[in-house]
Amino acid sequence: MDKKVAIVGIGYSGFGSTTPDLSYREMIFEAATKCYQDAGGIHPQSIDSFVASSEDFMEGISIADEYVPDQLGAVLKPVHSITGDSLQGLASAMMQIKTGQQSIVAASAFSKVSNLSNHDGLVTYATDPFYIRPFNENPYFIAGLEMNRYLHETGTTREQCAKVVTKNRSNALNNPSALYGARIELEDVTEAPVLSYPLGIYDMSGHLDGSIVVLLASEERARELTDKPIWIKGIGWATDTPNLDSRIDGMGSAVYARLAAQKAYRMAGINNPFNEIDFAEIDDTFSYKELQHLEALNLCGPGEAGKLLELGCFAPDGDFPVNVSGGSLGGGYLHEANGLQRLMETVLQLRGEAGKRQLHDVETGLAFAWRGIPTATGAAVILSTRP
């Protein structure tokens, strides 16, 4: 189980708040190709098992992973369907080929929000059937009392939530794929109308259509793909109950999230992550979410965040960088590919590819991902421009 997995191909299709030029079939199609050219041409077939992760209430199709092989290549090849984020299906990915059976192994994970006429009645039909649906709120309910505990309990303001909003936005104008940049005031996003309060509208990602395809190898077929691999150094994912009674330690921190990080440390070998992490791509579905999971995630102590944020710790230019993509919020949600798209963000920037969002000299970065409401449910990877 000592082997060592690298990411040698990556690519994405959509990125936008509606594509009606588009099928959900189309996009992962796009994306797989580009992903296979970036992995020096490989042909499909040359991999030997794939990993979709998909969500068959948001897809409105039973079994949605066999609509997965005719787009991506994999007729005839092992599909596993994981349920969830990402992140998680990419960790399925690396164990395939840790267990010596798999040497390439494809993950790939897909939005296409645009097709739903109600997502918020689905994310409420996800809640609860007996404590929390009965009520027929809006589902984002559960954000605005976990953004107020979270700020009860640490001190945090409202305004440096609303700082996370203007920061990533301002960084998502440098992103030429996120669609939700722009340049906006304090007062713009505190001042908005209340979806839940203390949580406004700005506080809140949009929504995003988009497919990404990862692929992972062994070592040696990385080193034979690519000479530009991305090692995966560790990788941790958890979940607390989503009962809002019964959380671990109430609704103000993220348990998820530490635990996922413990474990991606601790296989990566990393006591200190501030300092031995370059950067971060981290979860900011809400404003507060940023911040909450900065603290989460041991890059400083409770209560921290806001006030390392105020000072400019956080900014591009800063000690340490948080989504300098522009993140959910800055690029868009990408429901199950979120985390996807938080680890391609983290890969651009450790091949030097990122443009004019491209950070200086860093070798090491984390990807974080918050399976969203009303799950507690998260996941974490390492990852490293050295074996």
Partner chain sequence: MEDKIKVAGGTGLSAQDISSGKIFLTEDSLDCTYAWDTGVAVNRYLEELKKGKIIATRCRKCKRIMLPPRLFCELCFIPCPDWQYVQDSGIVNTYSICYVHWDASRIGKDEKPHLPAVIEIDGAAPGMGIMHILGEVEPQEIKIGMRVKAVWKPEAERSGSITDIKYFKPC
Second form
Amino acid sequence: MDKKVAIVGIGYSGFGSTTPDLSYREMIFEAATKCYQDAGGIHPQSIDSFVASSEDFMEGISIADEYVPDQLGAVLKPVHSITGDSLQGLASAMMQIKTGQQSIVAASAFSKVSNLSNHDGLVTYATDPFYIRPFNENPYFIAGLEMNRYLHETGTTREQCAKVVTKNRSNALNNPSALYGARIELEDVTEAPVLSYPLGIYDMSGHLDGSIVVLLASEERARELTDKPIWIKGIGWATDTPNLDSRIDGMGSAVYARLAAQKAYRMAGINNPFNEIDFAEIDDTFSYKELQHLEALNLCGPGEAGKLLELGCFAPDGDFPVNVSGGSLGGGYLHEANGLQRLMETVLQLRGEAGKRQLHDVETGLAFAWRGIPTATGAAVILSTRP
Amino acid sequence: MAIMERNSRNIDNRYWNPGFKAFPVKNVYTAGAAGQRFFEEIKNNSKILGSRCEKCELTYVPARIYCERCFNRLEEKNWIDVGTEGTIYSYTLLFQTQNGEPRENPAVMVAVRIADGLLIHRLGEFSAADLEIDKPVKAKFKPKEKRKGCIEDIDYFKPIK
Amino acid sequence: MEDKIKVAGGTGLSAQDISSGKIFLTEDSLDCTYAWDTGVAVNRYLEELKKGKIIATRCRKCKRIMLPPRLFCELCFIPCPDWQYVQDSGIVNTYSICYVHWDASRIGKDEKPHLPAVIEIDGAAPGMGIMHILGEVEPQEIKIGMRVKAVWKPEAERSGSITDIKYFKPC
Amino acid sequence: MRKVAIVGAGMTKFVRRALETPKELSYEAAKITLDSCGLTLEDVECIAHGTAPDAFDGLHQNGEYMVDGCGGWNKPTMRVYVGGGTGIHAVVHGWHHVASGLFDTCLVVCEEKMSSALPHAQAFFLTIFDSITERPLEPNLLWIFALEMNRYMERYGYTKEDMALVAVKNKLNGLKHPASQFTEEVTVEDVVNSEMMAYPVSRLDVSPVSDGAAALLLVSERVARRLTDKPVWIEGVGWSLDTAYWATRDLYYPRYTDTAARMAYEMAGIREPDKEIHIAEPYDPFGYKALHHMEGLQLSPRGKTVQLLHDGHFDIDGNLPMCPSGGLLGVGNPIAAAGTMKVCELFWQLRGEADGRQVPGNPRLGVAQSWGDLMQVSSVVVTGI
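Starting from the form predicted on its own above, please write out the structure of the form predicted together with its partner chain.
Every component of the complex follows; first up is the chain already shown.
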């Protein structure tokens, strides 16, 4: 049970709104090569098992896990796919090490969303065929309903949500791999066309292509592979009801985030997350989600996130920096790889490799990802420089 | 570098478009054991049914055959008529079409709270002042002969004046 | 014994239940098309097919000549930048005579069966096959181990696709 | 390594077309599983669920959609998939949850609703092939089976009659399974003379299109001891995925099954599987596949499997009963659920609860295996008492 697991390597490729220079296989090969190099140049023959996170329709392939092994160097190895956020894939990899059957496991995810003509159509296809789809409406109305309810329940304002956008897009300017960095004013967000009131078009993150591969190892192997292991102190994932019609507790708050975080905090022995964690990379697929997630993750009380944001608490130089990388709003939304993108920034910060946006004196970070509408699944992981 | 060559000229950048739908197939969905009964009642009797879990003290709308919280089977005796009125739990004005085209007149979608369920539907016959959380609304059904056993047998919800 | 009860649910519907209209149904299909980036290796493969040639890549370590070409060797896990043409002939590794279309509909009375095969291409590493179809051959004459050669579309009709090879025929 | 036990199993009837939605099918299987061991949803800490391609159920993120039916409300849930291998892989996945020490109880649920696919479930298999280098040839699933079967038969000189015998025997076993969608016996002649789909595959060599769900409850040793005096232990797990460049492998031997089986046997401490294992549930979506997998599972010498089959070696009262459940050919093939059904069968067989199809002689060790993707993946679970 107390077998410790560390992240010993991480690599990425792509990170463009389109990526025509490489196929998805070539892109993943590149990310894997970088990851293995980062872990001291390990050859995949020495890796025990592999996990990918993907969804068939994102790739336009049925049973997309068929195409996982080659570009990871995983031919005839234990390989499986999780249809979940890549932090759930990370949890699967971690559990494998904790069983004792494996010592080194790779987790990967990618997005080639630019290859889809109509991602909205895909989101519609994730909704209930009898109760939601017949309306033939843009599926983001679900985000509109959620946001409106969240604002109603907490008294958070539309402007506070817009402030998340200006913060994250501005943070992204210090991150060379973030695509949507911009210096904009609050009004640019609030006066932009509305998608689904109160949600404006800039309250949504833009699409991103890219691939991320991470390598996990048991304590013993981690020490051999790297002198900068980043330890997984706690992990948790949870699902609220998938039925919109029974989200009487969850439409305005992120129940999944609360449950996932509780589990992760308990595992990490954290009682007061705001004080015991130094910074966080938190899902901001939509502007209001960052605030809602902050509250659900118990980093502040219900309805407090917006006010703390205005006080600068979550700025890079604030008490509790959130999405220093730019998040999804500033960096682009990597779909199934969303969680690994949040994780990557957390790892870089903890290693002190975050360049211009490096935070000082950080040793514990939180990464949290959500699977987007219409789902109610989220995963949280707590990383630390100390085992 | 991991990759020795990349497509570096636009003219080389190529994508494969199969020229037909990637999934040239469709699906047919049943309403299910619960849905069959739920929609029969809407279609034939203009009634909205919920199913009550006594243990969780929760009434699901639309009705289902099980309680998702405790897994109790919700039998015939648990199915109840919950009326056709509810309140707006949340609403939104949708300014884009399904395919992301902008549109002048927004669609208004509401989550209507009936018992412990949230029926997702359209709002109709309303004025701007009606757009408020907790406002009472009621279902407006289609004429009986036009009903097919689907959620659109309810035309929309409208404010109760 | 209560633990004998192990099966529940699974209410079977007959075709008649469906056609009678008593069962509520809804239909839908995914509203999304895909345009996949071909990337470097497959892009070159398609370009060469357009010219009537089959190109492979070679791994410098294990020396395999790999088809379809890839930028990396999945076994040695190193980049493979060496391109090499292979022949447009090969050996039938296995085959089938298929009487249904891709959508499971039966082929028509006058239609010939599909003849899919795995063909080990000459010049590629031993056992390196591609899936394609056979033509100009009576189904009963096909044998595993048979030599075949590509029949190309006329140059003007080629589009840079695996179907630029119409089929493989015995030679 | 932490010991993990199976303490409950259940499934729905496998039917051609189900009234129930995917959620409702999942519920029925999950509920009966909990009932079978006297537990409630409150006792379940996490959910490991599975379905094969989303295209069958016709839902993007199908794992999210069906999760409340699997008991996932406000719980950690994670859906795993390896194509047709999902049903047994989900058990491996559930084992990870418990063996890691993160959870003490894990409900494994697999579901498939193939009847929702129009014009036919097979049409969806067009989309499993490489989008650029294979799909333009308009392949269907039967192609790869037929290509593999032909290669396998040619290699060892097996005949179509030999392969047909698997369907005959499995369907006969399946008649005794309460969830089976079949009611009639078939003969070798029936199979061989059934409509030719894709030589050498005839219609009755193929398992049917089905709807259904199956579930298992996995628990830690501590919980198992408290719940039952008849736990069935997960002794070994293994899984392996071969290259996606499937045409570059020789198809006569399933090396992915070989590596997966060896991994599971190593964990279980099994040195001579053909002597030590009492029951085999190899994956049998097509008749030949059961034999092909028996060889990969090291339960039958390569090229000698047909002889053993004729000799009755694999009959219910033979030395190594194969597919006593009836398998996919005899019970039905709602893809992911069919794999889980095989582990359910081991659970019932090892506890002596398999009624009319009970393997005699108090079997104590069983292996179940599933297979999928582009003839590429195997998941193996070894169970014992």
